[in-house]
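As a starting point, one isolated chain is supplied in structure tokens, in the form predicted alone.
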Amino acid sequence: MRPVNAVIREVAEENPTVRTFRFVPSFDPVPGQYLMVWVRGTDEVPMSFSYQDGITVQSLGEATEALFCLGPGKSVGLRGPLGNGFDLVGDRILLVGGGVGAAPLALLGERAREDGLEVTSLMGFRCSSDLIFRSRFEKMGDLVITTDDGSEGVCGRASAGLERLDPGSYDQIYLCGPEPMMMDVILRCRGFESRIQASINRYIKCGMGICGSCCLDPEGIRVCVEGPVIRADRLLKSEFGRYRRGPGGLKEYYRR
């Protein structure tokens, strides 16, 4: 798939390190699908949809820093929608997100409300100033917020907010965010892993299932085409939550 030329029509600052970029043209993604974003002269990187015509990005590296230098009227190359998104199941769902992982869940929750589902959201951030999309989630239904420093809501990771909810009462749980947080949620929901869908982040180069950079041990799951949304019972049989591979293919272990 060749990139299409897309023009940035709007840039919104969500917090000091996170911005939303809205494009022309628009797309028709399944929530959870992603785009390969080509910042010309720098790199091509994967970004999940936060709107049908937009992505929400945290400045973390060379490509995102270069993207942050672009404003309305500038252009990028886009390939997508790519990968498998979330599958809406049941009548009552729980969204659990951490940091910028809230972005694809916001799009999913709005789609679920349009379809008449009951939506509860549990969103975790480092501190109150890091919050994004609060009003979007409040419009969907009940919202529980956690912060690592206790500056807003429950003190702790997003998983700490599970104590205020009954995870077993939901038909499906949807996760996106830092991998240790997602693994913590999965382990706290033992017994119904088949009802949990997680959007995971791996090093993606091609976005077409060819290069193998994003594969999960030991099954060789190609995250770029079989994911990025994968059911938790399948993830528990993989490297998920223990390590990931960086650009050079070396294992990067998570802290326990």
Ligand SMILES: Cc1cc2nc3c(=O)[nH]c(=O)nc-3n(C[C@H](O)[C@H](O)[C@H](O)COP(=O)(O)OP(=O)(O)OC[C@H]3O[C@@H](n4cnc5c(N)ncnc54)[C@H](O)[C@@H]3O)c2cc1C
Contents of the next structure:
Amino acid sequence: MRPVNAVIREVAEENPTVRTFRFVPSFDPVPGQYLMVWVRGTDEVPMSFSYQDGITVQSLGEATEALFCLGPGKSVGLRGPLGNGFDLVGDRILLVGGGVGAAPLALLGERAREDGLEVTSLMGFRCSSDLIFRSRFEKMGDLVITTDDGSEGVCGRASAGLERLDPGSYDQIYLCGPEPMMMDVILRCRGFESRIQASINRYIKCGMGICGSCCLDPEGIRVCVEGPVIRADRLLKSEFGRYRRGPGGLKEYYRR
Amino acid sequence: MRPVNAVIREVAEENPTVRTFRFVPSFDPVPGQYLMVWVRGTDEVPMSFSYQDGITVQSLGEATEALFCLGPGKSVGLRGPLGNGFDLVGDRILLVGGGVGAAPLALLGERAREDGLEVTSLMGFRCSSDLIFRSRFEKMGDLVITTDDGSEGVCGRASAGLERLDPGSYDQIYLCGPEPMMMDVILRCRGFESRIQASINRYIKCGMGICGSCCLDPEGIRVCVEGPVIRADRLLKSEFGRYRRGPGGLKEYYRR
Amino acid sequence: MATLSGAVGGLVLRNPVMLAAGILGTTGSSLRRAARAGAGCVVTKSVGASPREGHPGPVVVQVEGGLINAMGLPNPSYKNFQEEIDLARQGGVPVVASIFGDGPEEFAEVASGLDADCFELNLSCPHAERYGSEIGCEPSNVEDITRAVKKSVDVPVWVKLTPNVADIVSLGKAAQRGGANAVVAINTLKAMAIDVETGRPILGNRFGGLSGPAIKPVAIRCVFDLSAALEVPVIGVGGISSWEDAAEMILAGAQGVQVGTALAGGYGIFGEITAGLERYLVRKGLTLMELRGAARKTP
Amino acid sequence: MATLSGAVGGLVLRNPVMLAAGILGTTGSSLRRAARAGAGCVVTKSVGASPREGHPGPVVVQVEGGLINAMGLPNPSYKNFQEEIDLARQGGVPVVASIFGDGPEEFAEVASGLDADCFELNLSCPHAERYGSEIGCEPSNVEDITRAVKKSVDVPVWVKLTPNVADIVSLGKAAQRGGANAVVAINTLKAMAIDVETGRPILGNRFGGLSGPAIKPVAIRCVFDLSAALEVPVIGVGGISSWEDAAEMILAGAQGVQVGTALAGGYGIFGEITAGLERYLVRKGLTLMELRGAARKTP
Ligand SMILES: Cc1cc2nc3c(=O)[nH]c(=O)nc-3n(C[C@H](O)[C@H](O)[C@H](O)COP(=O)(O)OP(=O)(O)OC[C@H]3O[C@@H](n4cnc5c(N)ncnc54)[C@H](O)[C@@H]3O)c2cc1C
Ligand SMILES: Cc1cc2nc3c(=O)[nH]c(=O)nc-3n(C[C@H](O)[C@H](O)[C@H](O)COP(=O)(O)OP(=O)(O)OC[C@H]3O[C@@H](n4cnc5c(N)ncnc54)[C@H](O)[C@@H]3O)c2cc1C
Ligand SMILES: Cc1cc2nc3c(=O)[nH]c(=O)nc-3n(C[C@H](O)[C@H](O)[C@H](O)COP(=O)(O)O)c2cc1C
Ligand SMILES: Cc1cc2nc3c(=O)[nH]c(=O)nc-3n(C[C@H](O)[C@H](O)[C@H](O)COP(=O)(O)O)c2cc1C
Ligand code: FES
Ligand code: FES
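Would you generate the structure of this protein in the form predicted in complex with the named molecule, following the form predicted alone above?
Then the entire complex follows, led off by the chain already shown.
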């Protein structure tokens, strides 16, 4: 399938560096699936669905900055929904997000509520002005917020907020956020890794499982098609949390 | 679709120059549809279905002779069913065949009987030893046979036998045989050409309506896909009966 | 209402969507039918100096995304072809005679022997010995043959190029030097299919030319490169089977497009493509001219 | 039970079905996974003298019958690649390092810097300036580069050829003269796709290479021609996505086959193809050797 032309219907500023783009047409994604967003003239980058018809983007570099220059009426090319999304399991679930990682979890939580599940959310941000999707998460059920600077909610990382909850009591935990934060949460949940699903970030180029850019050591999991949602027990046996690869395949280690 | 490999299951000698080849696999043709028969190493030629799984072939030249060298267990490549077959119309029908043109009519008549139609057949051959499918036609209903030399049935061409019948009394007449014979029948049935369907013969190469080898003047009817069965009223407005084209597109006129 | 009419390679056409050479082009009546079905002009089957029956069958084999053909240039020779052109002209659109030969003299002989609205030189058929791409892959041959035909006729001359080379642009430049009014790209890609059950090449001629959607990305690329490098217009052909394909080809730089293999779906294709193009131009508020080559202008 | 094992281009393989260059070949782990999934050997992503990030996206676009890619040879350079090869070797099959460079010296530098079971010289990538087919369409370059690499390593050297030329056989002969142990054909066809809504070339690099079923008939033809003309074995690649495709390629004359685009359907493709080939050989009562090039022997 060629990229589908999608017109930007609406842009919402979620915080100073994060915006939500809503498109026509809409899609039918499983929460956790992603789109390859072709910002014409710049690059094509992966973005998770935060709505059926939308993505929520943090401005980071060339492609995201170019996207931020596009307002309603402008268009992008979209390939998707791609990859394997989250699998809803059990009756009581916990969402743990960090920063823009809240995006796919918001869509997941809303889907879970529609299905009658009980949803608790733990969302970490750097500071109160970084908060996104507060009302979406509040509508779903309990929401614990953490901020690095304590300007809102619990002071500390999302993992700090975990102490206020009983993670073992949830049927399933869903993670999305910076890799060290996700690794931290997983390590604090040793013993029930198999009940944790994480949407992870790797360099996605082809999005169709052939170029090899997104593969996880040592199994060679193709994140773009077998992920981006992967169970924590598999992640623990992988490079996850230690390094990822850059666009040319060079390993980039996380600082400990 | 590439040519399907078909194994010859059985070869029956219908008369000294005509043989029936039955294949595995079988097909699901509308009577009147044809196959492109790839006699490997020689040529690919069109042949009408005379059975669901068979064709009945007159040895004429290179390809048909090469086919005659193949016995049970040997294989050919088949493309089909191709083209538009006969359309069964009404309750009482007449089949008029000449020589190996009896082949598609035998299959048609059997199908008509299954559907409860009344079938009369008029079949012309050169001499009694040329007769094919006598018992198939006899089983369907009335059968009038003509031979050019009078060695069996009515003496003369198939059209001569027409005088024994009341062609206007049939809901539909189905023709297949040498072009002058078919033209003769059609001309004798002026007034109800629109109730006559004829399976005609043109140089078929691609069998898919693109090469232009089979086209009928002056409308440009692509016999390979719009035919080989064409209604006589359309034929009367065409080159039919006057000329056909050879493999290079040269016109070959029929002697009158 | 957007208009599709305009000049294409020295002809004035009601629309830029043509019947490609060798497709339903052996008889005047099938050519006329294409014209009546909406083609902007029609190109005949390639005709040569003497009658040819073509290769033994199979002459076509379907493959994924297209088909391979090795018709072998069957034709009744130019000496028997004028009546077909005359009949085709009743369709009301220009009739382009596709011709082939083994060198400048034979090409000129065939062209001089026919009265047509335009000639398209087949220097690109990949499966006929001594003809087509066998001579057409050499720029000097392309130039000489183009010049020879230009000298012998006073209608536009188009040169159809083969993609089976490292540098199709050098062929286009040779045609331009020879005086071509347009180049046509592409003819089929050298290809082959083998029957797995018997190990036998399927085509009677063993080799053939690949056409259809499979080759469209190659054709788009050739047209893009040619139209960037040449002053004469480029006519795009290869895998066009929808208005989107035609638009893509025009965006790449084509002044006109030809439709071949897609005729397997019937003559309705001309109406579909022209109607689709018109709607598209209206929706975009663009003229055909503005569309042409627009892909080269994007930053 | 028919055996699929045998010598291919100087290696002894358990089966002749390989992972093609640039497909899931950036990391040792994905290469090892292909080996464990049943590949007879694995070819790495092409690596060069210095790290490259590749072209901006889109780097792939799906088209009818295949896809066009313009990855742009992203790779961490040979200096950072040995650990990937070492890990890949745990898959238990030979690891072929695909390498590229801008001339004989750079090719030799890269080859000397890696310990692999075989080298495949990428003289055919159609979308990286100064590399691949830009140099690989000249027989003299092919010969010189092959010779230079042969001198600097003592494992087999394969040369991967571009089909974007008038005469791929002359490239194959050049590789043979240079001492190649096998030639690999084909790399992708020069191609392009344009977005109809915006008129923009879709690939970040504008141009790319067409792969997948669309190009199989072209690949079959190249392999048929090469294997008829060369003494060194030919390894066939292009559009293979089933055992029938692999058989067709072997019938055309291939000693081994490589699978690329079909990996989009998952690693299971290796098992499917080898199982299918085995059943086919048993049914036909043939050995792999008897199958090879059988299409050339039919009358
Ligand atoms: C499955 C998946 C879902 C994602 N969902 C979101 C989301 O919902 N919202 C959001 O803001 N971000 C999301 N990202 C991250 C987003 O893709 C990158 O932020 C974006 O690609 C940055 O591109 P850039 O050109 O602006 O930055 P650049 O300056 O090119 O790069 C900045 C950093 O972004 C990352 N990056 C760049 N290109 C890619 C790529 N092709 N694939 C993966 N990472 C890349 C790298 O870590 C790089 O260092 C997701 C990533 C993945 C893999
Ligand atoms: C739709 C259709 C159905 C047919 N069904 C039958 C059938 O059931 N039984 C039967 O015996 N014959 C049938 N024929 C005729 C049959 O195709 C020819 O007899 C056969 O092609 C002769 O081939 P050859 O190589 O043996 O003879 P050649 O020596 O090549 O030719 C002998 C004559 O056969 C005709 N012929 C040759 N090739 C073709 C071709 N590709 N297309 C059409 N005519 C050709 C020409 O008139 C030619 O002069 C049918 C033809 C058509 C068009
Ligand atoms: C059956 C067939 C016959 C053809 N005959 C000719 C021909 O006589 N002369 C010619 O220049 N091109 C010939 N071609 C090539 C087409 O004109 C066209 O260049 C090619 O098929 C690519 O276009 P398509 O993909 O739309 O078919 C033929 C193609 C086919 C499929
Ligand atoms: C995404 C992608 C990346 C490729 N990278 C390389 C490469 O690095 N080196 C190379 O020699 N060929 C490369 N190729 C070409 C393939 O190895 C192969 O020759 C081509 O794709 C045809 O085979 P296929 O149709 O099975 O894919 C690449 C192909 C694709 C699709
Ligand atoms: S991004 Fe290409 S394999 Fe995953
Ligand atoms: S046989 Fe080719 S168009 Fe009918």
